[in-house]
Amino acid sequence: MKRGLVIDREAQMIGVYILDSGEIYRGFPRKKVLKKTKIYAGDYVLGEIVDSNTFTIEDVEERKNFLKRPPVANVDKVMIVATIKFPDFDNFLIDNLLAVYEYLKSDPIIVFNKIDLLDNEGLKELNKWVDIYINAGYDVLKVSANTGEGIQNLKNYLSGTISVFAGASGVGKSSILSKLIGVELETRDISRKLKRGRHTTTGVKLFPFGDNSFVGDTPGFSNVDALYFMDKREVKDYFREFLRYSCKYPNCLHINEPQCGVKEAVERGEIALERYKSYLRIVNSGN
(Lines of atoms letter the chains of each structure in order from A and count residues from 1; the text may use other names and numbers.)
(Lines give C-alpha, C1' and ligand atoms only; values in the text may rest on other atoms or scores of the structure.)
(Ligands and ions follow the chains in the order given, each with its own letter.)
Protein backbone atom coordinates (compact mmCIF):
# COMPACT_ATOMS: atom_id res chain seq x y z
CA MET A 1 0.00 0.00 0.00
CA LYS A 2 0.98 3.61 -0.55
CA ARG A 3 1.52 6.01 2.35
CA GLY A 4 0.01 9.46 2.09
CA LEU A 5 -0.68 12.57 4.12
CA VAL A 6 -4.08 14.23 4.27
CA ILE A 7 -3.35 17.83 3.24
CA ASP A 8 -6.87 19.04 2.53
CA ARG A 9 -9.98 18.29 4.55
CA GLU A 10 -13.39 19.90 4.29
CA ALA A 11 -16.76 18.16 4.67
CA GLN A 12 -16.57 15.07 2.43
CA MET A 13 -13.56 16.32 0.48
CA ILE A 14 -10.19 14.75 1.33
CA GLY A 15 -6.94 15.60 -0.44
CA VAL A 16 -4.11 13.07 -0.08
CA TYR A 17 -0.46 13.81 -0.87
CA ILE A 18 1.49 10.64 -1.76
CA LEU A 19 4.76 10.89 0.17
CA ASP A 20 7.02 9.01 -2.23
CA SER A 21 5.86 10.78 -5.40
CA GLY A 22 4.41 14.14 -4.40
CA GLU A 23 1.22 13.44 -6.37
CA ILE A 24 -2.14 14.62 -5.01
CA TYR A 25 -5.31 12.53 -5.15
CA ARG A 26 -8.85 12.78 -3.88
CA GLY A 27 -9.15 10.34 -1.02
CA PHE A 28 -12.10 8.05 -0.41
CA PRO A 29 -12.03 6.21 2.93
CA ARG A 30 -13.36 2.67 3.18
CA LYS A 31 -16.36 2.19 5.45
CA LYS A 32 -14.25 0.23 7.93
CA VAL A 33 -11.99 3.28 8.25
CA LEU A 34 -14.87 5.69 8.81
CA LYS A 35 -16.26 3.45 11.53
CA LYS A 36 -12.96 3.55 13.37
CA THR A 37 -11.89 7.18 13.15
CA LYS A 38 -12.63 10.60 11.73
CA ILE A 39 -10.03 11.81 9.26
CA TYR A 40 -8.29 15.17 9.65
CA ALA A 41 -5.64 17.19 7.84
CA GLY A 42 -2.28 15.94 9.06
CA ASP A 43 -3.35 12.30 9.26
CA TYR A 44 -0.98 9.76 7.73
CA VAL A 45 -2.99 7.25 5.72
CA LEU A 46 -2.35 3.98 3.90
CA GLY A 47 -4.18 2.96 0.76
CA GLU A 48 -4.20 2.26 -2.96
CA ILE A 49 -4.17 4.46 -6.05
CA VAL A 50 -7.26 3.55 -8.10
CA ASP A 51 -6.90 5.93 -11.04
CA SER A 52 -5.36 9.29 -11.93
CA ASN A 53 -7.61 11.11 -9.46
CA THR A 54 -8.61 8.60 -6.78
CA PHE A 55 -6.93 7.12 -3.71
CA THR A 56 -8.77 4.66 -1.48
CA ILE A 57 -7.90 5.04 2.21
CA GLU A 58 -7.54 1.63 3.86
CA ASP A 59 -6.12 2.70 7.22
CA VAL A 60 -5.22 5.76 9.32
CA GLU A 61 -2.00 5.67 11.34
CA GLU A 62 -2.05 6.47 15.05
CA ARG A 63 -1.65 10.19 15.71
CA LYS A 64 1.11 11.60 17.87
CA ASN A 65 -1.07 14.62 18.70
CA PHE A 66 -4.20 16.45 17.64
CA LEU A 67 -4.95 20.17 17.73
CA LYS A 68 -8.64 21.01 17.86
CA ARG A 69 -8.16 24.61 16.76
CA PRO A 70 -7.27 24.34 13.96
CA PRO A 71 -8.33 20.69 13.58
CA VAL A 72 -5.04 19.18 12.42
CA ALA A 73 -3.13 16.06 13.44
CA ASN A 74 0.55 15.18 13.85
CA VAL A 75 1.81 18.75 14.20
CA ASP A 76 5.58 18.81 14.68
CA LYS A 77 6.14 22.53 15.16
CA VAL A 78 3.98 25.54 15.94
CA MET A 79 5.30 28.87 14.73
CA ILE A 80 4.29 31.44 17.33
CA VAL A 81 4.65 34.63 15.33
CA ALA A 82 5.30 37.89 17.18
CA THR A 83 6.43 41.44 16.48
CA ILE A 84 8.19 43.99 18.64
CA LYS A 85 6.31 46.81 16.91
CA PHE A 86 3.27 46.97 14.61
CA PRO A 87 1.66 45.57 16.77
CA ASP A 88 3.51 45.97 20.06
CA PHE A 89 4.96 42.84 21.63
CA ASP A 90 2.73 40.99 24.12
CA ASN A 91 4.86 38.58 26.12
CA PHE A 92 1.89 37.38 28.21
CA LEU A 93 0.15 36.10 25.06
CA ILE A 94 3.38 34.43 23.91
CA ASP A 95 3.88 32.74 27.30
CA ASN A 96 0.29 31.47 27.26
CA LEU A 97 0.75 30.07 23.77
CA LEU A 98 4.04 28.40 24.68
CA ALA A 99 2.43 26.65 27.65
CA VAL A 100 -0.62 25.56 25.64
CA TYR A 101 1.34 24.07 22.75
CA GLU A 102 3.72 22.33 25.14
CA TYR A 103 0.65 20.83 26.79
CA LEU A 104 -0.70 19.75 23.38
CA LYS A 105 2.60 17.95 22.65
CA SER A 106 3.63 20.19 19.78
CA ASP A 107 7.02 21.87 19.66
CA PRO A 108 6.53 25.66 19.76
CA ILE A 109 9.07 28.01 18.23
CA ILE A 110 9.03 31.80 18.30
CA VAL A 111 9.29 33.70 15.03
CA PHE A 112 9.82 37.45 15.30
CA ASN A 113 8.55 39.14 12.12
CA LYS A 114 8.89 42.73 10.78
CA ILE A 115 12.47 43.08 11.98
CA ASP A 116 13.10 45.45 9.05
CA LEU A 117 10.83 48.06 10.69
CA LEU A 118 12.81 48.35 13.92
CA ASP A 119 14.99 51.31 14.89
CA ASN A 120 17.91 50.97 17.30
CA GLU A 121 15.66 50.94 20.36
CA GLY A 122 13.42 48.37 18.73
CA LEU A 123 16.41 46.17 17.94
CA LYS A 124 17.55 46.36 21.57
CA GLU A 125 14.08 45.28 22.68
CA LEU A 126 14.11 42.45 20.14
CA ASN A 127 17.47 41.16 21.33
CA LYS A 128 16.32 41.33 24.94
CA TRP A 129 13.34 39.04 24.27
CA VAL A 130 15.33 36.74 21.99
CA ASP A 131 17.80 36.20 24.84
CA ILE A 132 14.98 35.60 27.36
CA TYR A 133 13.32 32.91 25.26
CA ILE A 134 16.55 31.22 24.20
CA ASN A 135 17.60 31.07 27.86
CA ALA A 136 14.19 29.59 28.68
CA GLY A 137 14.91 26.78 26.21
CA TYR A 138 13.03 27.80 23.07
CA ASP A 139 14.23 28.17 19.49
CA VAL A 140 13.82 31.72 18.21
CA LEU A 141 14.03 32.91 14.60
CA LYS A 142 14.00 36.45 13.20
CA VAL A 143 12.44 37.19 9.81
CA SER A 144 11.03 39.92 7.62
CA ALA A 145 8.24 38.74 5.35
CA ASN A 146 8.52 42.14 3.66
CA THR A 147 12.17 41.87 2.62
CA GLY A 148 12.55 38.09 2.75
CA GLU A 149 15.27 38.25 5.40
CA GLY A 150 15.45 35.02 7.39
CA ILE A 151 12.80 33.22 5.32
CA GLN A 152 15.22 30.68 3.84
CA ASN A 153 16.52 29.94 7.34
CA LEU A 154 12.92 29.37 8.47
CA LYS A 155 12.33 27.04 5.51
CA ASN A 156 15.42 25.04 6.42
CA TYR A 157 14.33 24.89 10.06
CA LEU A 158 10.89 23.54 9.14
CA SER A 159 12.20 20.99 6.65
CA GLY A 160 10.59 17.58 7.04
CA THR A 161 7.90 18.79 9.45
CA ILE A 162 4.19 19.55 9.64
CA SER A 163 3.86 23.08 11.04
CA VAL A 164 1.09 25.56 11.77
CA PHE A 165 0.87 29.19 12.84
CA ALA A 166 -0.24 30.94 16.03
CA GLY A 167 0.01 34.52 17.15
CA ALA A 168 -1.86 37.80 17.47
CA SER A 169 -3.67 39.46 14.59
CA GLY A 170 -1.50 41.71 12.47
CA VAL A 171 1.87 40.07 13.13
CA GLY A 172 2.16 38.81 9.55
CA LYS A 173 1.32 35.12 9.67
CA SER A 174 -0.23 35.16 6.19
CA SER A 175 2.70 37.12 4.77
CA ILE A 176 5.17 34.57 6.13
CA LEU A 177 3.06 31.75 4.67
CA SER A 178 3.11 33.45 1.26
CA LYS A 179 6.89 33.80 1.40
CA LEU A 180 7.34 30.18 2.47
CA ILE A 181 5.31 28.52 -0.24
CA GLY A 182 3.55 30.85 -2.67
CA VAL A 183 -0.02 30.44 -1.41
CA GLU A 184 -1.98 31.31 -4.56
CA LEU A 185 -0.07 28.91 -6.78
CA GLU A 186 -0.32 26.01 -4.36
CA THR A 187 -4.01 26.65 -3.66
CA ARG A 188 -4.83 26.68 -7.36
CA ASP A 189 -2.93 23.45 -8.05
CA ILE A 190 -4.52 21.52 -5.19
CA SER A 191 -8.01 22.73 -5.98
CA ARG A 192 -7.76 21.78 -9.66
CA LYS A 193 -6.74 18.25 -8.72
CA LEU A 194 -9.67 17.94 -6.33
CA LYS A 195 -12.13 19.53 -8.79
CA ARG A 196 -12.94 22.38 -6.48
CA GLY A 197 -12.91 26.17 -6.75
CA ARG A 198 -10.06 28.11 -5.25
CA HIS A 199 -11.94 30.32 -2.83
CA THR A 200 -14.70 28.03 -1.57
CA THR A 201 -12.90 26.26 1.26
CA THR A 202 -13.15 26.97 4.96
CA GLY A 203 -11.44 23.72 5.94
CA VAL A 204 -7.83 23.10 6.88
CA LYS A 205 -5.16 22.84 4.19
CA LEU A 206 -1.54 21.82 4.49
CA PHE A 207 0.68 23.16 1.72
CA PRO A 208 3.72 21.11 0.67
CA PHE A 209 7.06 22.87 0.32
CA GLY A 210 10.51 21.38 0.11
CA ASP A 211 11.13 17.72 0.93
CA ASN A 212 8.13 16.31 2.81
CA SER A 213 7.58 19.67 4.51
CA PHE A 214 4.05 20.99 5.08
CA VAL A 215 2.61 24.16 6.55
CA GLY A 216 -0.98 24.93 7.47
CA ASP A 217 -2.90 27.86 6.01
CA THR A 218 -4.79 28.46 9.25
CA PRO A 219 -3.53 31.04 11.75
CA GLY A 220 -4.29 28.94 14.83
CA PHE A 221 -4.80 30.65 18.17
CA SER A 222 -4.64 34.44 18.27
CA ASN A 223 -5.72 34.72 21.89
CA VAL A 224 -5.69 31.94 24.45
CA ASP A 225 -6.10 31.18 28.13
CA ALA A 226 -3.84 28.35 29.30
CA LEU A 227 -6.28 27.46 32.09
CA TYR A 228 -8.86 26.54 29.44
CA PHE A 229 -6.62 23.54 28.69
CA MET A 230 -5.04 22.67 32.00
CA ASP A 231 -5.46 22.97 35.75
CA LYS A 232 -3.52 25.80 37.35
CA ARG A 233 -1.37 23.26 39.22
CA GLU A 234 -0.17 21.93 35.86
CA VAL A 235 1.01 25.23 34.40
CA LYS A 236 4.43 25.00 36.09
CA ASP A 237 5.14 21.83 34.10
CA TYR A 238 4.94 23.76 30.81
CA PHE A 239 7.41 26.52 31.60
CA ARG A 240 10.55 24.80 30.35
CA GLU A 241 13.07 26.66 32.46
CA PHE A 242 11.23 25.80 35.68
CA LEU A 243 11.95 22.11 35.13
CA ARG A 244 15.68 22.67 35.66
CA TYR A 245 15.19 23.36 39.35
CA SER A 246 14.08 21.30 42.34
CA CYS A 247 12.14 22.45 45.38
CA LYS A 248 11.74 21.24 48.95
CA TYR A 249 8.16 20.20 48.26
CA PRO A 250 7.42 17.98 45.25
CA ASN A 251 4.11 19.73 44.50
CA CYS A 252 5.56 23.22 44.87
CA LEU A 253 3.60 25.86 42.93
CA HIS A 254 6.57 28.27 43.05
CA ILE A 255 4.48 30.99 44.70
CA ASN A 256 4.53 31.04 48.51
CA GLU A 257 6.34 27.80 49.39
CA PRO A 258 9.68 27.91 51.29
CA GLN A 259 12.92 26.66 49.74
CA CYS A 260 11.52 26.94 46.21
CA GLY A 261 14.21 26.37 43.61
CA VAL A 262 12.32 28.34 40.95
CA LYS A 263 11.88 31.46 43.08
CA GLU A 264 15.55 31.28 44.07
CA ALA A 265 16.50 31.04 40.39
CA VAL A 266 14.39 34.13 39.65
CA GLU A 267 16.18 36.02 42.44
CA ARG A 268 19.56 35.01 40.98
CA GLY A 269 18.47 36.14 37.50
CA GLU A 270 18.64 32.63 36.05
CA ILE A 271 14.93 32.73 35.24
CA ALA A 272 13.67 35.94 33.64
CA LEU A 273 11.42 37.96 35.93
CA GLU A 274 9.16 38.65 32.93
CA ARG A 275 8.53 34.94 32.45
CA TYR A 276 7.89 34.38 36.16
CA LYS A 277 5.39 37.27 36.20
CA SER A 278 3.54 35.67 33.27
CA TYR A 279 3.40 32.40 35.17
CA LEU A 280 1.94 34.09 38.25
CA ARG A 281 -0.60 35.94 36.12
CA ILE A 282 -1.74 32.73 34.44
CA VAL A 283 -2.06 30.83 37.72
CA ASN A 284 -3.80 33.67 39.55
CA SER A 285 -6.30 34.16 36.73
CA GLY A 286 -7.91 30.91 37.87
CA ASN A 287 -8.70 32.20 41.36
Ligand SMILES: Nc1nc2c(ncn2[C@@H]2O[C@H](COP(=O)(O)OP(=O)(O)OP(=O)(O)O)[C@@H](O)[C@H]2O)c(=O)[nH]1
The other form holds:
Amino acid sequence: MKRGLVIDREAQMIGVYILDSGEIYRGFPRKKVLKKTKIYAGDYVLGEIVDSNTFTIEDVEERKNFLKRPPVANVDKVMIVATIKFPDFDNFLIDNLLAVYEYLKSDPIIVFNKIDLLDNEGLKELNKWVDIYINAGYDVLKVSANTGEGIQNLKNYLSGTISVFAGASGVGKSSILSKLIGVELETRDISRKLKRGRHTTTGVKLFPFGDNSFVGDTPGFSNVDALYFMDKREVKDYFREFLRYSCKYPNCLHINEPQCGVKEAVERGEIALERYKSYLRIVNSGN
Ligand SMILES: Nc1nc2c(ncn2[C@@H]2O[C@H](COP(=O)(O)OP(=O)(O)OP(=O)(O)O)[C@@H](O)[C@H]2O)c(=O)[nH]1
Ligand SMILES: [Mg+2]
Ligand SMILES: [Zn+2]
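Previous: the form predicted on its own; requested now: the form predicted together with the named molecule:
What follows is the whole complex; the chain from before opens it.
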Protein backbone atom coordinates (compact mmCIF):
# COMPACT_ATOMS: atom_id res chain seq x y z
CA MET A 1 0.00 0.00 0.00
CA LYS A 2 1.02 3.60 -0.55
CA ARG A 3 0.99 6.37 1.99
CA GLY A 4 -0.55 9.69 1.10
CA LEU A 5 -1.55 12.98 2.66
CA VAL A 6 -4.99 14.49 2.15
CA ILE A 7 -4.23 17.97 0.82
CA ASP A 8 -7.65 18.94 -0.49
CA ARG A 9 -10.89 18.31 1.31
CA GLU A 10 -14.10 19.84 0.20
CA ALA A 11 -17.58 18.39 -0.11
CA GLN A 12 -17.10 15.03 -1.89
CA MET A 13 -13.60 15.94 -3.04
CA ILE A 14 -10.56 14.34 -1.49
CA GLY A 15 -7.19 15.18 -2.98
CA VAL A 16 -4.39 12.81 -1.99
CA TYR A 17 -0.70 13.68 -2.33
CA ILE A 18 1.42 10.53 -2.57
CA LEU A 19 4.28 11.07 -0.17
CA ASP A 20 7.08 9.31 -2.01
CA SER A 21 6.30 10.62 -5.51
CA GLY A 22 4.45 13.91 -5.01
CA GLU A 23 1.75 12.79 -7.46
CA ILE A 24 -1.80 13.87 -6.74
CA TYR A 25 -4.85 11.65 -7.05
CA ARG A 26 -8.49 11.87 -6.26
CA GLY A 27 -9.14 9.76 -3.20
CA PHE A 28 -12.11 7.44 -2.78
CA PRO A 29 -12.49 5.99 0.70
CA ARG A 30 -13.76 2.44 1.10
CA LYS A 31 -17.05 2.11 2.95
CA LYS A 32 -15.32 0.53 5.93
CA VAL A 33 -13.13 3.64 6.20
CA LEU A 34 -16.08 6.01 6.15
CA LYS A 35 -17.74 3.95 8.85
CA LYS A 36 -14.71 4.43 11.04
CA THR A 37 -13.97 8.11 10.58
CA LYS A 38 -14.40 11.31 8.65
CA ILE A 39 -11.53 12.38 6.45
CA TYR A 40 -9.88 15.78 6.81
CA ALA A 41 -7.12 17.72 5.14
CA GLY A 42 -3.94 16.70 6.92
CA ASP A 43 -4.97 13.08 7.32
CA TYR A 44 -2.34 10.49 6.45
CA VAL A 45 -4.02 7.74 4.44
CA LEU A 46 -3.01 4.32 3.17
CA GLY A 47 -4.30 2.87 -0.06
CA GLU A 48 -3.71 1.88 -3.66
CA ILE A 49 -3.39 3.76 -6.92
CA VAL A 50 -5.95 2.20 -9.26
CA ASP A 51 -5.62 4.43 -12.32
CA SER A 52 -3.99 7.71 -13.32
CA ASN A 53 -6.57 9.69 -11.38
CA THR A 54 -7.77 7.45 -8.62
CA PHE A 55 -6.51 6.36 -5.24
CA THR A 56 -8.63 4.09 -3.06
CA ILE A 57 -8.29 4.90 0.61
CA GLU A 58 -8.08 1.73 2.70
CA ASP A 59 -7.20 3.30 6.03
CA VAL A 60 -6.70 6.57 7.85
CA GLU A 61 -3.85 6.88 10.35
CA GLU A 62 -4.50 8.05 13.86
CA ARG A 63 -4.32 11.86 14.16
CA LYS A 64 -1.90 13.61 16.47
CA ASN A 65 -4.26 16.57 16.64
CA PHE A 66 -7.19 18.18 14.87
CA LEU A 67 -7.83 21.89 14.57
CA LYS A 68 -11.42 22.82 14.04
CA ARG A 69 -10.49 26.23 12.76
CA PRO A 70 -9.39 25.62 10.07
CA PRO A 71 -10.38 21.93 9.86
CA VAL A 72 -6.93 20.36 9.45
CA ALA A 73 -5.48 17.26 11.09
CA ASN A 74 -1.88 16.64 12.15
CA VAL A 75 -0.90 20.29 12.28
CA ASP A 76 2.74 20.59 13.35
CA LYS A 77 3.01 24.38 13.48
CA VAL A 78 0.59 27.25 13.68
CA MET A 79 2.17 30.42 12.39
CA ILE A 80 0.72 33.24 14.42
CA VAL A 81 1.43 36.21 12.22
CA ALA A 82 1.84 39.63 13.82
CA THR A 83 3.15 43.07 12.94
CA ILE A 84 4.65 45.85 15.04
CA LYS A 85 3.12 48.49 12.75
CA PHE A 86 0.33 48.42 10.12
CA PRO A 87 -1.51 47.16 12.10
CA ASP A 88 -0.12 47.95 15.57
CA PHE A 89 1.08 45.02 17.62
CA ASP A 90 -1.59 43.55 19.91
CA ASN A 91 0.16 41.39 22.49
CA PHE A 92 -3.08 40.46 24.25
CA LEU A 93 -4.38 38.88 21.04
CA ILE A 94 -1.09 37.02 20.54
CA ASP A 95 -1.17 35.69 24.11
CA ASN A 96 -4.73 34.45 23.63
CA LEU A 97 -3.82 32.77 20.33
CA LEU A 98 -0.74 31.13 21.83
CA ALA A 99 -2.78 29.73 24.69
CA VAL A 100 -5.61 28.48 22.49
CA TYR A 101 -3.44 26.75 19.89
CA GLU A 102 -1.32 25.16 22.58
CA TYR A 103 -4.53 23.96 24.21
CA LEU A 104 -5.49 22.45 20.83
CA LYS A 105 -2.22 20.47 20.92
CA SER A 106 -0.56 22.19 18.03
CA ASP A 107 2.72 24.05 18.29
CA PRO A 108 2.25 27.80 17.86
CA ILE A 109 5.11 29.97 16.66
CA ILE A 110 5.20 33.72 16.10
CA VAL A 111 6.03 35.20 12.72
CA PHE A 112 6.61 38.95 12.74
CA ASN A 113 5.85 40.27 9.25
CA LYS A 114 6.32 43.66 7.55
CA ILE A 115 9.73 44.25 9.09
CA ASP A 116 10.50 46.33 6.00
CA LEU A 117 8.21 49.04 7.37
CA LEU A 118 10.05 49.57 10.64
CA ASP A 119 12.25 52.55 11.48
CA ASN A 120 14.80 52.40 14.28
CA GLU A 121 12.20 52.86 16.94
CA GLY A 122 10.03 50.16 15.36
CA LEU A 123 12.97 47.78 15.22
CA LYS A 124 13.65 48.37 18.92
CA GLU A 125 10.03 47.59 19.67
CA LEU A 126 10.24 44.47 17.51
CA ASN A 127 13.34 43.22 19.29
CA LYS A 128 11.79 43.84 22.69
CA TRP A 129 8.83 41.58 21.81
CA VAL A 130 11.03 38.98 20.12
CA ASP A 131 13.03 38.70 23.36
CA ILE A 132 9.89 38.43 25.44
CA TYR A 133 8.47 35.56 23.39
CA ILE A 134 11.76 33.71 23.04
CA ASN A 135 12.24 33.94 26.80
CA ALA A 136 8.72 32.63 27.25
CA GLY A 137 9.70 29.55 25.22
CA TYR A 138 8.25 30.21 21.76
CA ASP A 139 10.00 30.18 18.42
CA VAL A 140 9.95 33.58 16.74
CA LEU A 141 10.76 34.44 13.13
CA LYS A 142 11.01 37.81 11.41
CA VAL A 143 10.00 38.20 7.77
CA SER A 144 8.87 40.59 5.11
CA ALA A 145 6.53 39.20 2.52
CA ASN A 146 7.23 42.31 0.47
CA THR A 147 11.02 42.17 0.25
CA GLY A 148 11.29 38.42 0.80
CA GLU A 149 13.60 38.90 3.78
CA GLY A 150 13.43 35.93 6.14
CA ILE A 151 11.21 33.87 3.83
CA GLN A 152 13.87 31.28 3.01
CA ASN A 153 14.59 30.97 6.70
CA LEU A 154 10.87 30.42 7.36
CA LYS A 155 10.79 27.78 4.60
CA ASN A 156 13.72 25.96 6.16
CA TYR A 157 12.10 26.18 9.57
CA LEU A 158 8.87 24.64 8.22
CA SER A 159 10.63 21.89 6.29
CA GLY A 160 8.79 18.60 6.60
CA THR A 161 5.84 20.02 8.53
CA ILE A 162 2.15 20.72 8.07
CA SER A 163 1.41 24.31 9.05
CA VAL A 164 -1.44 26.79 9.04
CA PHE A 165 -1.76 30.52 9.65
CA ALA A 166 -3.56 32.50 12.33
CA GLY A 167 -3.50 36.15 13.27
CA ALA A 168 -5.30 39.46 12.87
CA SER A 169 -6.66 40.73 9.58
CA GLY A 170 -4.15 42.62 7.48
CA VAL A 171 -0.96 41.27 9.07
CA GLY A 172 0.00 39.52 5.83
CA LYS A 173 -1.02 35.87 6.15
CA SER A 174 -2.06 35.57 2.51
CA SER A 175 1.04 37.45 1.38
CA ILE A 176 3.36 35.09 3.27
CA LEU A 177 1.43 32.09 1.92
CA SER A 178 1.97 33.18 -1.66
CA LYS A 179 5.65 33.85 -0.96
CA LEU A 180 6.03 30.34 0.46
CA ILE A 181 4.30 28.58 -2.40
CA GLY A 182 4.26 31.20 -5.18
CA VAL A 183 6.79 29.83 -7.62
CA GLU A 184 5.59 26.28 -7.35
CA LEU A 185 1.99 27.32 -7.84
CA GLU A 186 2.87 28.85 -11.18
CA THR A 187 5.06 26.04 -12.40
CA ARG A 188 2.93 23.19 -11.17
CA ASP A 189 -0.84 23.35 -11.26
CA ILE A 190 -1.41 21.13 -8.30
CA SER A 191 -5.16 21.55 -8.22
CA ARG A 192 -5.92 20.92 -11.89
CA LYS A 193 -6.78 17.27 -11.42
CA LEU A 194 -8.94 18.05 -8.44
CA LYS A 195 -11.00 20.92 -9.75
CA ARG A 196 -13.76 18.83 -11.29
CA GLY A 197 -16.78 18.94 -9.01
CA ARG A 198 -15.51 21.82 -6.92
CA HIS A 199 -18.26 23.90 -5.35
CA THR A 200 -17.91 26.80 -2.97
CA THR A 201 -14.63 27.24 -1.17
CA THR A 202 -15.62 25.92 2.22
CA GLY A 203 -12.86 23.33 2.31
CA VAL A 204 -9.21 23.50 3.14
CA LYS A 205 -6.29 23.01 0.85
CA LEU A 206 -2.75 22.24 1.87
CA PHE A 207 -0.16 23.49 -0.58
CA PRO A 208 3.01 21.44 -0.94
CA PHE A 209 6.18 23.51 -0.94
CA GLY A 210 9.86 22.97 -0.33
CA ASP A 211 10.88 19.67 1.13
CA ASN A 212 7.73 17.71 2.02
CA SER A 213 6.24 20.79 3.63
CA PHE A 214 2.56 21.69 3.46
CA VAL A 215 0.78 24.90 4.34
CA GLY A 216 -2.94 25.52 4.66
CA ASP A 217 -4.70 28.15 2.58
CA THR A 218 -7.49 28.81 5.06
CA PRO A 219 -6.45 30.91 8.03
CA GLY A 220 -7.50 30.04 11.56
CA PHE A 221 -8.49 32.45 14.26
CA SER A 222 -7.92 36.14 13.69
CA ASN A 223 -9.32 36.94 17.09
CA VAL A 224 -9.95 34.65 19.95
CA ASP A 225 -10.93 34.48 23.60
CA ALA A 226 -9.04 31.78 25.50
CA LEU A 227 -11.92 31.37 27.96
CA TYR A 228 -14.15 30.23 25.14
CA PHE A 229 -12.01 27.08 25.03
CA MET A 230 -10.82 26.53 28.56
CA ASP A 231 -11.77 27.13 32.13
CA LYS A 232 -10.04 30.08 33.75
CA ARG A 233 -8.26 27.65 36.08
CA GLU A 234 -6.61 26.02 33.07
CA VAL A 235 -5.22 29.14 31.42
CA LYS A 236 -2.03 29.05 33.52
CA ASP A 237 -1.12 25.71 31.95
CA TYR A 238 -0.92 27.36 28.51
CA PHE A 239 1.52 30.13 29.41
CA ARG A 240 4.66 28.13 28.75
CA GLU A 241 7.03 30.06 30.97
CA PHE A 242 4.78 29.67 34.03
CA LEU A 243 5.38 25.93 33.97
CA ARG A 244 9.02 26.44 34.97
CA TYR A 245 8.06 27.62 38.44
CA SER A 246 6.41 25.96 41.37
CA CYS A 247 4.19 27.44 44.03
CA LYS A 248 3.25 26.61 47.61
CA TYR A 249 -0.21 25.53 46.49
CA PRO A 250 -0.36 23.07 43.64
CA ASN A 251 -3.55 24.69 42.34
CA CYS A 252 -2.09 28.17 42.59
CA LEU A 253 -3.64 30.55 40.06
CA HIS A 254 -0.69 32.93 40.48
CA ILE A 255 -2.95 35.81 41.51
CA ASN A 256 -3.09 36.45 45.27
CA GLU A 257 -1.71 33.27 46.73
CA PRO A 258 1.29 33.38 49.09
CA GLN A 259 4.65 31.93 48.03
CA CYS A 260 3.73 31.93 44.36
CA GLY A 261 6.72 31.04 42.21
CA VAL A 262 5.24 32.73 39.15
CA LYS A 263 4.63 36.07 40.88
CA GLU A 264 8.12 35.93 42.34
CA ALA A 265 9.53 35.31 38.85
CA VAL A 266 7.59 38.33 37.55
CA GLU A 267 9.07 40.44 40.37
CA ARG A 268 12.58 39.24 39.53
CA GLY A 269 11.96 40.09 35.88
CA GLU A 270 12.27 36.48 34.71
CA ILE A 271 8.69 36.42 33.48
CA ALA A 272 7.75 39.45 31.38
CA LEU A 273 5.25 41.73 33.06
CA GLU A 274 3.47 42.09 29.71
CA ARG A 275 2.82 38.35 29.63
CA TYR A 276 1.68 38.25 33.23
CA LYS A 277 -0.70 41.17 32.59
CA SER A 278 -2.22 39.32 29.64
CA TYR A 279 -2.69 36.31 31.86
CA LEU A 280 -4.49 38.36 34.54
CA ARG A 281 -6.64 40.04 31.93
CA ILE A 282 -7.73 36.69 30.50
CA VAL A 283 -8.46 35.19 33.90
CA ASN A 284 -10.26 38.29 35.19
CA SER A 285 -12.47 38.51 32.12
CA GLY A 286 -14.15 35.28 33.16
CA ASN A 287 -16.01 36.40 36.26
N1 LIG B 1 5.12 46.64 3.46
C2 LIG B 1 4.65 45.41 3.57
N3 LIG B 1 3.35 45.17 3.28
C4 LIG B 1 2.90 43.91 3.40
C5 LIG B 1 3.73 42.85 3.82
N6 LIG B 1 2.99 41.73 3.86
C7 LIG B 1 1.75 42.07 3.47
N8 LIG B 1 1.68 43.40 3.20
C9 LIG B 1 0.49 44.13 2.76
O10 LIG B 1 -0.46 44.12 3.84
C11 LIG B 1 -1.78 44.04 3.32
C12 LIG B 1 -2.52 42.88 3.96
O13 LIG B 1 -1.89 41.67 3.58
P14 LIG B 1 -2.69 40.27 3.48
O15 LIG B 1 -1.70 39.26 3.06
O16 LIG B 1 -3.90 40.44 2.65
O17 LIG B 1 -3.10 40.10 5.01
P18 LIG B 1 -3.98 38.91 5.65
O19 LIG B 1 -3.38 38.61 6.98
O20 LIG B 1 -4.11 37.78 4.70
O21 LIG B 1 -5.38 39.63 5.89
P22 LIG B 1 -6.84 38.94 6.01
O23 LIG B 1 -7.01 38.03 4.84
O24 LIG B 1 -7.78 40.11 6.03
O25 LIG B 1 -6.87 38.23 7.34
C26 LIG B 1 -1.64 43.92 1.81
O27 LIG B 1 -1.83 45.20 1.25
C28 LIG B 1 -0.21 43.45 1.61
O29 LIG B 1 0.33 43.87 0.38
C30 LIG B 1 5.10 43.14 4.12
O31 LIG B 1 5.91 42.29 4.50
N32 LIG B 1 5.49 44.44 3.98
MG1 LIG C 1 -5.78 36.85 3.84
ZN1 LIG D 1 1.56 30.60 41.76
